[in-house]
Amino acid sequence: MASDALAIEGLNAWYGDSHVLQDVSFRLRDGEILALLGRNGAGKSTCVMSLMGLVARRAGDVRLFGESVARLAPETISRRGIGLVPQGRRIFSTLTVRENLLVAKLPPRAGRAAWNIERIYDLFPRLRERERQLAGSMSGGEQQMLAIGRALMGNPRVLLLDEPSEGLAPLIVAEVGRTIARLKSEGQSIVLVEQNLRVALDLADSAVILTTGRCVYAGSIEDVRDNEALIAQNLGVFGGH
């Protein structure tokens, strides 16, 4: 039976006086994809930022393969093995593709195939073609590929993807989806924050639904797919469902 790659217990987060996340708990099994779903403003990105230690006021526990990382600094959490592809990509626009990748390089993990530049270029051949191009001059889809590649260069045990299909053309969304599926097939554990419900339903093994900072569902993705009332009440009609 697969172990828990990530276990979240009673996660709370505040922005100023606003209690944005309230006692959120869920588990990500090793080698699986968990979709973190909810309407805009539900707390999904805050949850991801909290897992990385990027929210100043937070409480609760975050365990990475059984080891608590909840009190660690973001850079330490990254070194322990949580990688983030942030919403909006946030690539280094004045660096080349190659420089963006090299700046994020961390040592490989024991027992896992190492991510290096050549392996990233095999995953995203377009990045090889753009190797010496300034990242800020690339298309949105190419920048998203670079953001994913940059996170993988940290050799993460768990990868957090925050809205990877946002603002992309349908053909590029499909390409990103195929990439995520390939990463899963290679054993990568992933938390996928996604407004495109169809993408989430196609890729994920399990799901968590947030509504105004609270977890209203945690379970299999099949139960979400088959529950139109749950979708309508908590997600609305979006993402081509």
Ligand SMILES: Nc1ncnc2c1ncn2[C@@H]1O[C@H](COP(=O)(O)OP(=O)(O)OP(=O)(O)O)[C@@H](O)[C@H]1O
The other form holds:
Amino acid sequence: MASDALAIEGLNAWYGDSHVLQDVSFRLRDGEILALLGRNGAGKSTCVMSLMGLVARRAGDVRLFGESVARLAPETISRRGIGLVPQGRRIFSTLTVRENLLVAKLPPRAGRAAWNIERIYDLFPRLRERERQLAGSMSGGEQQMLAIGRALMGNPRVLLLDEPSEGLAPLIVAEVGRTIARLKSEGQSIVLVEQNLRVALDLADSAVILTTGRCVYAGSIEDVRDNEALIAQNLGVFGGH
Ligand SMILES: Nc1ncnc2c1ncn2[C@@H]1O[C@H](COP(=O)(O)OP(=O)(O)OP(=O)(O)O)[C@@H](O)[C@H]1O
Ligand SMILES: [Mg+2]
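Could you drop in the structure for the form predicted in complex with this ligand? We only have the form predicted alone so far.
Then the entire complex follows, led off by the chain already shown.
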């Protein structure tokens, strides 16, 4: 369907002989947020890394706005329009904030407002204040903002956020949440990996739940919210960690 930003069909991934992602299928509609949920080790990061081509052994199809990217190299996939904010942020700690942003710049997309450094600083004023600071010397929250800003500099058509709230204080989690909501209001399609169920319930339109590498739920976020048994079985205690 033309309104699918991402269509994942029968995605499988292996680390050596270990078959960690098994026949995962779901769709992300254009302009929506899909929450990818599951316990530690369920395969969430493997899933988003597979979408980027970052897992060496994988099978299945990944279509970005109708075009298959499943067999492309990671760099080509990011040029086509999938941007990843990896778990643990992985910013370049020995580069400044500004340098981290500039190295990630990719051409703009037709029909979409282009990201540039000023627009990132408007989204995260704190990064403007710290633009000459070495990224590794910043707080965890600031590094997360930088990681999101860096991914946006690539003008992604789909943004993958792998646990953006992990390890952050509640006030900073709320700030990152507001930023994600703002990005959505500007039309950004997002896959949000979250262990903080509250954050996911607040932000997402739809949800996918993985349990030991298999998709046990794909549907609306409302149906997750109302299904205590589904939450208890697959996500643990309501409210996250
Ligand atoms: N590089 C790797 N080599 C071998 N096994 C791996 C590798 N990375 C992850 N795994 C295994 O694959 C499975 C899925 O891991 P993954 O990191 O995708 O889970 P996750 O849902 O992101 O967990 P978390 O919530 O802790 O981030 C786990 O059993 C993990 O131990
Ligand atoms: Mg993970």
